[in-house]
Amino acid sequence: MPQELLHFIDGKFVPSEDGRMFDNINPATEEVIARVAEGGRREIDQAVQAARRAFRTWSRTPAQERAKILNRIAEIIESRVEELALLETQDTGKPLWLTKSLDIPRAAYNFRFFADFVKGLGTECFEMEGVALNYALRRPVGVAGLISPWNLPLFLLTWKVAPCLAAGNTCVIKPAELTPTTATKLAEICQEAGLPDGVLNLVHGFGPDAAGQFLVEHPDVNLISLTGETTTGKAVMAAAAPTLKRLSFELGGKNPNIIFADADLDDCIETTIRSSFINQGEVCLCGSRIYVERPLYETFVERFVERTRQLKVGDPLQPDTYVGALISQEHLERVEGFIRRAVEQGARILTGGRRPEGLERGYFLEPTIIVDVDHGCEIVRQEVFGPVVTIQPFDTEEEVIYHANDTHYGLAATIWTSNLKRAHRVAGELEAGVVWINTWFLRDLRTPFGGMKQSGIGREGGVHSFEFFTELKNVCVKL
């Protein structure tokens, strides 16, 4: 019997008033694993009003006290890693070893990091030559609408919730409808940790003309943080415009992975396997456009294809599975459509591009490497968000910088070279919010994270998260 996942409003788990529910499906088995309450305008309004009431007290709670609760949330998450990892794998189709080693530990660390950071957060003070003293007060903004994605559900949800609560705001969460389970568990954990009723609320449901849109449009929501794809960001911006909400967007990416001929090839191959196919390629930071300097091109392609063919695709619960299931049938068909159209336009598949043998159920796709593509081809320019990469040769630094920047995305980029001067020079020229040199996905949470162009608005991490989740008020005192 599938479990029931309910909304969490004002400290209580409640069904939708009209009783509507929808199915939550395990992508690896296609089985219904939960029935989920489907929220609408009424549930969103109840959650927002609960958050508004709770804000009066929570916003005045000392940062030290808020930090204690956040650290308690982290402790509970850490004590339930096995349970949460399994639930995350069942929701997403990703390998269990990945949720256990990355997703859930990082969710706990997000709370610890922002609990510690808020305690030392300062502001500025200026003296006007003995005439006056100006100092800034940092205050929470109000009720935040937090809209999280399906690819890293708890990981990225806590990346929003932790700084939001640390800063003294309250929130209404709208998790992705495809991955509702760990968001529900987070509400349960927050209650167990002693978070006051109404500080965190959760409404399940869909996006356009449903819970997501109603949350964005609600006049008593002060700010919206969204991680999602670019078209969703445009819709959210339009819906938020009438009430002039503060916005933070981390959106899509079509990230270049630039490999020069002097790269450490062994390290490069292994890391590029990760940056291409980890989490089924369903990571906004994946390097889906690989550019290899011509002297290294043939060798890189041969070794990369060989290594890719060694990756096991299959049951996410097996420890040797590297590539699990894509999130849904609809998404699988979308990714397959990109591959099919690329071939129709003259591209060549070196490996992958099909369902693995022996996997009749589940939304599985072999890791796919595509070559002989034109720079203007759809699969080079649009975000695929699956285990699919293109590889293209280049001859000069200027050429590869031009092609790397020739996109409306600007989230991340990776450079592989032994020439440190060139590494710094190219990093400075790339239009990307995050640039990795001879590594990938290495993050210091104090640093700014976010995208340029249509990959996002604003920055997250360290003080940059608090710039979004707080207001600065200047106080001028005549001396």
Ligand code: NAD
Given for the second form:
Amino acid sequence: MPQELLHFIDGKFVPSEDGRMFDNINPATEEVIARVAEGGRREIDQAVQAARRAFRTWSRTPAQERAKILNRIAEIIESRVEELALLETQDTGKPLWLTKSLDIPRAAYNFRFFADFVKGLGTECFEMEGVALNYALRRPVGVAGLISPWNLPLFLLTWKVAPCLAAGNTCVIKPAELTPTTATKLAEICQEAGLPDGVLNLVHGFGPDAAGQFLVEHPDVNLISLTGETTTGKAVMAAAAPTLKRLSFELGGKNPNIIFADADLDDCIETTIRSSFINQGEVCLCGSRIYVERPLYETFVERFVERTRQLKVGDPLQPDTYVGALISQEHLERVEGFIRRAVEQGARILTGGRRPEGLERGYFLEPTIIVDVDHGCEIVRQEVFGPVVTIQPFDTEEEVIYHANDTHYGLAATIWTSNLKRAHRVAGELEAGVVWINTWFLRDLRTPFGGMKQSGIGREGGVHSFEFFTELKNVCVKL
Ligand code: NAD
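Shown: the form predicted alone; wanted: the form predicted in complex with nicotinamide-adenine-dinucleotide:
And the full complex, kicking off with our chain again.
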């Protein structure tokens, strides 16, 4: 009997008023693991009203007190890592070792990090000598709508929830419809940690013309933080315009991974395996466009293909599985469509490109390496969001910078070289919000994170998250 996942409104788990529910499927087994309440306008309105009422007291609760509760949330998450990791794996199809070592611990750390950060947050003060003193007060904005994707469900949801609550806002969360489980657990954990009723509310459901859109349109919601596709960002921006909401968007990417001939090849190959195929390639930061300087091209391709063929695809519960299942049948078919069309246009698959043998059920795809592609090819230009990379040779620094930047996206980029001057020079030229040199996915949460161009609006991390989740008010005192 699948479990039921309900909305969490004003401190209570409730079904939808019309009783509507939808299935939640384990992508590795294709089994229905839960029935999920499907929220509509009414549930969104109830959740927003509860958040608005709770804002009066939560926004006036001292930061020290708020931080204490956030730290308690972190403690509870940490004490339930095994359980939450298993639920996340069943929801997403990603390997259990990954949810245990990355997703869930990071969710706990998000709360600890912002709990600490808010305690040291200051503002500016300007003296007009002998005339006046100006000081700025930092205030929470109000009710936040927090909309999250399915690829790193609790990791990315808590990256929004933690600074939002630390800053004194209240929220309505709308988790991705494909991965509703750990968000529901988070509501339970927040309650157990002593978060007052109404401060965090959760409504399950879909995006367009459904719970997601109704949340964006609601006149009593002040700010929207979305992580999702670039097309979703555009729809949300349009829906938010009539009520002029403050927006923060973390959107899609098509990230270049630039490998110069003087790179440390062993390190580069191992890290590029991760930046290509970890989490089934379903990470916005994955480096799906690999550019290799020509003298290294043949050697890199040979060694990278050999290493990719060693990656185990299959049961996410097995500790030696590297690539689990893709999120859904629909997404698998979408990724396969990109591969098929690339081949029709003359591309060559060096490894992968098909469902692995011997796996009867589940949305699995072998890690796939594609070469002989043109810069104009769809597979080089659009976000595939699967275990698929292209490799192209290049001859000069100028040429590779041009191709790396020749995209509407601008989320992340990676450079491999042992030439320090070149590393800094190229990093300065790349149109990407995050540039890694000789590494990937290394994050200090104090640093700005976000995309340029159509990969996002605004920055998250450290003080940047608080710039979004707070208002500054200047007070001018005549001396
Ligand atoms: P998605 O855009 O389909 O959905 C994201 C969320 O938005 C879901 O909760 C969905 O229900 C909701 N939504 C969809 N349409 C909506 C609408 N019209 N109004 C309001 N809400 C709506 O994205 P996804 O498929 O869940 O996630 C994958 C995408 O997210 C990829 O493009 C990936 O690059 C991006 N992503 C970006 C980052 C980043 O930090 N930049 C991180 C992770 C994922």
